[in-house]
Each structure stands twice: as C-alpha cells, then as structure tokens.
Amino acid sequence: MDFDVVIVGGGPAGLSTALHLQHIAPSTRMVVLEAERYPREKICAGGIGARAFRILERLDVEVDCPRVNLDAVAMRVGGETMVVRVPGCGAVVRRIEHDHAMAKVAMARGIEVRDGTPVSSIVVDDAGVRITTPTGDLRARCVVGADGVGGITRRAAGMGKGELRAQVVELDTEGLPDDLPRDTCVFDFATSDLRGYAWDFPTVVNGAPLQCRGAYVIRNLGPDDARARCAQYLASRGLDIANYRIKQFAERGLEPGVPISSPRILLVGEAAGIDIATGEGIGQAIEYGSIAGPYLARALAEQSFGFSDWRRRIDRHHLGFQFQIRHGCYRAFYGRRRPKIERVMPSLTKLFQVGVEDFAGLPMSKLALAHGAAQFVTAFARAKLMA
C-alpha cells in the first residue's frame, strides 16, 4: 500500500480530518489529494460558527485568515427583526483564504497535501482502494471522501445525487445605511412564499468592507429560481443584480437515516451531507473530521474497514444532534404550518439564543432547551387560540 488513508478534498473536511488522524495517530501514512491549486476560490458566504474554533483549538491550530468576527446573529421573520447577541460567536471568512491558510497549516506539521490533483477513478477490491489520478495510480486502505457535492467519492461509494438539494447565489456589495453592525449576520425569512432565506454577512474582499447577500432557496420542495430571489431581495434594498458579479453554487444536505459510508469509503462534509434548513457547512465539515480522525485511527488499528457503524456514528455525536433538530425545523417551517410559525417566531426569544450559544459552541444547557421549548410550545398554544 503506497497510504493508510488517502483524503479526497482539500478543503474544511478533508484538512480537519487529516488534522485530527494526525493528532491521534501520527504515523499513519495518509495523503489530501485537492483537485485545484491553492489559493482555488469556493463560493461560499463564509460563516462559522465559534463552535469550529474551539474544535480546532484542542489541537492548538489556528487558522490565520483575514476574518470578520461576529458578536450577534439576527433573524427577520413575522415582520420584526429578532437579535441575539453572544459575543465571539463565529466570524465571516473568504474560502480562497481560508482554506489555503489551514492547507498551510497541515503541510507545516507534516501531511502531505497534494493540490492540482484531481481524481478521476476509486475502485474498491478486497485487497484495498486504487485511486487515479494524472500523475499515476495510489494504492490505499481506505478513502475520505471530502470532496463536496459533486464529488466522484460518493458516486464510488454507489450513492446519488440525494434529495434534499439547495440552490445558492450570492454576490458582494457596498454596504447600505439600514445594514446592521457590521459584527452581525443576518437571515431574512420575510418572504413568505421562499422556501429558504436571504442573507448579510459582513465580509472583507481585498482589505475592503463590503456585505455578501444572497438568497439560499431549498429545492427539494419544488422549483425556483434563486438568482431572481436575489434580484428580488437586492431591488428590495435598493440595488440592481446587473451592477454585481454573481456567484451560484448547489449544497446538499443531510437525510435521515441514509447511509454515509461503504466499505473502505467514508463520506465527510458536503459529501455526506450538511444542514439543509441553513445551508451552514464550513463549521459541521470541521466537526465532521474531528469524528474521522478517531474513528479512522481505531480503524487502521484493528485493521477494519467496512465502516457499517459511521453512520451511527455521527448520528450519536452533537453534530448529529444539530442535524436532528436542525431537520426537525426544516420540516415544521416549510409545511403547512409556516403561517402560524412565523407568527410566534419572534417571541421565541430563548430558543434562539440557545441556537446562536450552540453555533458559538458554548455548552448546550439542557435547562435552557427546555425553556426555549417550552415557550415555543406556550407560543404556539396562544397563535392556535387566537386564529
């Protein structure tokens, strides 16, 4: 075998992954092979929640990018404006950066990345995984896959497309006067009729302060069209589409109970799946690969690969948690209750500061849960008697 483990993908999930085996197992002979060449550009919004920090932390990495730091995370629905402020809960980066920074950071501990190195096959036998690539064949004992929605990992794994699919545009503007504190980020739910959202997250392009909006539409509940979402959101602030270079991507999320490995081959990330009712990902691809690499390193210890259990796995971790309640949300708003939802909404005050304290990572109090769910309850009860 020329690797252990050969990670396909060199952007949050792949590098974490790698990071995490690394710190677990540092003799493990594994390799990141990523398609482009860094700094490769990956349109993204660029939020992370806190909760990514603190997870790479433990491993004393930091990530040293040009960021926005985020102290408030805002939500409109049911016309009014809901804040919740939690200082240092995440920040706003550019992906061309960040990705190459913490690229940066696994070659300098010793992990071999390989950019430029696209793959054009995975084929399984019992013996291992041949992976081809333009500069030869690798052999390994199992893959990551961490190559994002329209990655061949899945589709070598015998997965398809999945179901729950998004539609994303975005592009960047000058700021406007009715914007919010440039240390907050903004989910606009006030379209009734979208299903999905639109969006202001401070950014900085080139040294330059500037708002990435845009507008993240689920398509999975049926068609539309998220590059006139856009437009419609931008004429509603006073802007024109036509002034700004438009950048459009796809994200899958998350289905229940599908599974997210095969033999040998294990999904992360984008490939497996991440939350579809808000699209987060960077944050979850990190937290994917600190459940990799221990997972991966008992794997190579006892020298099993049929990965049956990964799914059960994450299932039972607090990314899993997150994706179940997430889910759960994703269902109730965009059904037949969304009228009486948005209704009570903004009074769910609790319930949304233990979301922003969860994204921020900050421990999730049981208590505090409760609470929000009991209001959301209380809430619901009074809309249901008023209608």
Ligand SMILES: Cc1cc2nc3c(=O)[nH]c(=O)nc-3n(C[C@H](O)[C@H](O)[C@H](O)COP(=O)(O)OP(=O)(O)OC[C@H]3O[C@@H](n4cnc5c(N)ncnc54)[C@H](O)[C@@H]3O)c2cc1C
The other form holds:
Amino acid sequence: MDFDVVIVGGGPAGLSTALHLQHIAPSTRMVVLEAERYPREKICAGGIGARAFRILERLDVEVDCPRVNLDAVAMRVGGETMVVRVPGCGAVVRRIEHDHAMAKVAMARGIEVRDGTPVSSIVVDDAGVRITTPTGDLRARCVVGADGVGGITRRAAGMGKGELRAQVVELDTEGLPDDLPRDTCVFDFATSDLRGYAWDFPTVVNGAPLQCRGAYVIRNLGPDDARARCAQYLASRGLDIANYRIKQFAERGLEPGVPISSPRILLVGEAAGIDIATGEGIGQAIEYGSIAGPYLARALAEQSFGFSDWRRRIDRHHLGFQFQIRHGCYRAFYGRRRPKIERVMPSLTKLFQVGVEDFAGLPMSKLALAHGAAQFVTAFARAKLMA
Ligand SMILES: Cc1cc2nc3c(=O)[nH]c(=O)nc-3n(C[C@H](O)[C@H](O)[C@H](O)COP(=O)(O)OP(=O)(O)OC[C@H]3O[C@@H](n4cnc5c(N)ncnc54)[C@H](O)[C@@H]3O)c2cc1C
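The form predicted in complex with the named molecule is what I want next, because the block you gave corresponds to the form predicted alone; please supply it.
Now the complete complex, all chains and molecules, led by this one.
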C-alpha cells in the first residue's frame, strides 16, 4: 500500500477530513489529491457560519484570508424583513483565497497535498483501492470522496447523481443605497413562486467592497431557470444582469436515508450531499471532515473498511440533525402551505434566532428550541382561527 487513506478533492471537506484525521492519528499515511492548481476558483458566495470556525479552532486552525465579518442575518419574506443580530455569527470569504489558505495550513502541518492531480479512476478490489492519476496509479486501504458535486468518487461507489439538486447563479455588483449594512447577509424569499431564494452578501474582491448577489433554484421541485430568476431579482433592485460576469454551478442535497459510503469508499461534503433548503455547504463540508477524521482513525485501527455505519454516524451527529430539520423545513416552506407559512413567518422570531445561533455555532438551548416550537404552534393555530 502507498497510503492508508487517499482523499480525492482539496476543498473544505477534503482538507477538513485530512486535518482532523492527522490530529487524531498523526502517523496515518495519507494524501489529498486536488484536480486543479491552487489558488483555484470555486463558484460560491462564500458565506460561512462561525460554527465552521469553531470546529477548526478545536484543532488550533485559523484559515487566514480576507473576509467580511457578519453580525446579522436578514430574511425578506411575506412583505417584511426580519433581522437577527448575533455578533460574530459568520463571515463571507472568496473561495479562491479561503481554500488556498486552508490547503496551506494542511501542508504546513505536514499533510501531503498534491494539486494539479485529477483522479481519473477508482477501482476497489479485495486488497484495497487503486486510484489512477496522470502521474501513475496509487494503492490505498480506503478512499475519501471529497470531490464535490461533479466528482468521480460517488460514481465509483456505485451511486447516481442524487435527486435533490439545485441550480445557482451568482455575480458581484456594486453596493446599492438600499442594501442592508455590510455586516448583514440577506436571504430574499419575497418571490413566492420561486422554489428557492435570492441573496445579497457583502463581499470583498481584490480589496474592493462589493455585493455578491444571486439566485438559488431547487430543481427537483420543478423546472425553473436560475439565470432568468437572477435577472429578475437584479431588475427588481435596479440592476441589469447583462452588465456583470455571471457564474453558474449546481448543488447536491443530502437525501434522507440514502447511503453515502460503500466498502472502502467514504463520501464527505457535497460529494455526499449538503443542505438543500439553503444550499449552505462550506460549513457542512468542514463539519463532515470533523466527523470523518475520528471515524477513519478508528477504521484504520480496527482494519475495518466496510463503512456500513457511516450514514448512521452522520445522522446521529449535530450535522445530521441539522440536515433533518432543514429538510423538513424545505418541504414545508416550498410546498402548498407556502402562503400560510409566509403569513406566520414574521412572528417566528425565536425560531429564526435559534437558526442563526446554530449557524454561529452557539450551543442550541433546549429551552430556546421549545420556545421556538411553541411560537410556531401558536402562530399556526392563530392563522387557522383567522382563516
Ligand atoms: C453559486 C453557489 C453559491 C454558493 N454559496 C454558498 C455560500 O454562500 N455558503 C455556503 O456554505 N455554501 C455555498 N455554496 C455551496 C458550497 O460551495 C459547496 O457546498 C462547498 O464548496 C462543498 O465543499 P466540498 O469540499 O464538499 O466540495 P468543493 O468545494 O466543490 O471541492 C471539491 C474539490 O474536488 C476537486 N475535484 C473534483 N473532481 C476531482 C477529481 N476527479 N480529482 C481530484 N480532485 C477533484 C475540485 O477541483 C474541488 O477543489 C454555493 C454553491 C454555489 C454553486
């Protein structure tokens, strides 16, 4: 064997997995294979909840890159704008800078990261896995698929594309007088027939303060065109899409109950699936890595690579709980009850507060959750009485 573990993909999921595995089992022979050369672009708005920073802090890791710090999250819905202030709840980064900085941390800790190394084939046999790269084949005991939405590892594990799919279009524009303050990221659900949302995130491009705006369209809920939706949103803000460089990419949600591993292959991050309700995936990718590190260390210690309980491991973790809640919310919010939900949303302040605190990585108090749930039940009962 050349390696104990080969990690395919050097984005946040792959690098977080490597950092966590090295932390718990420093003698592991591993390599991260990244198809592109750093600094590499990843189409993404770059909003990260502070939960991800807290996870990395436990390893003494700080990803040192330019960022716009966030102190609030706003949601436009039902004709109102709700703003929840949680100082330090997150940040907006540019992925080209963030992922390069994270790769540098991994390399500084002695982790081998080979960029410019696209994996073209992964074959599992009784003894291990053969991974083909342009510079030759590698043998490993197991492989981690951290190669994102279009990666090869998922196919090698015998899984399809997945059903929960989103299309996302984004661009960077100048600020507008009616933008909210630059410490606030905005999710705009004002267009009721859009199965998704538009967004405004403050960003910084080569030192210039700009706004990243875009449209997130959940494709499995019906045909729609993210680019047209984005143009529509920009027009509503007085901007013409034709004046900007448009970037478009897909996202994959984690499907309930679907396996995300096969013998000797473990999927993490968007290769497995992230939150389909919002398309938030950077923090989740980092959290996947924090679970995969100890999980792999144990598999190596026991020389057991069936990985049949990987899905269960995720489901029982905070990450899985978050996925389940958000999956339930997405089905309710984008379904036929949307008009009613829109009417009651502005009164669900406590639930929204709990959601932002979770994004920030603050402990989720059971009391606050119960308060939010009570608010939800009361608001719906009142809406029913008034109907
Ligand atoms: C337009 C858009 C906006 C978004 N905005 C946000 C946001 O604001 N906040 C948020 O949290 N999430 C956002 N997301 C989602 C987020 O970008 C992803 O969920 C996140 O990047 C997933 O991380 P990952 O490490 O799993 O995969 P990726 O970041 O996609 O990394 C996968 C890596 O694998 C490499 N790779 C692929 N194939 C191979 C191969 N064969 N061999 C070797 N390497 C390979 C790729 O080059 C890449 O570097 C957005 C997505 C889109 C499309």
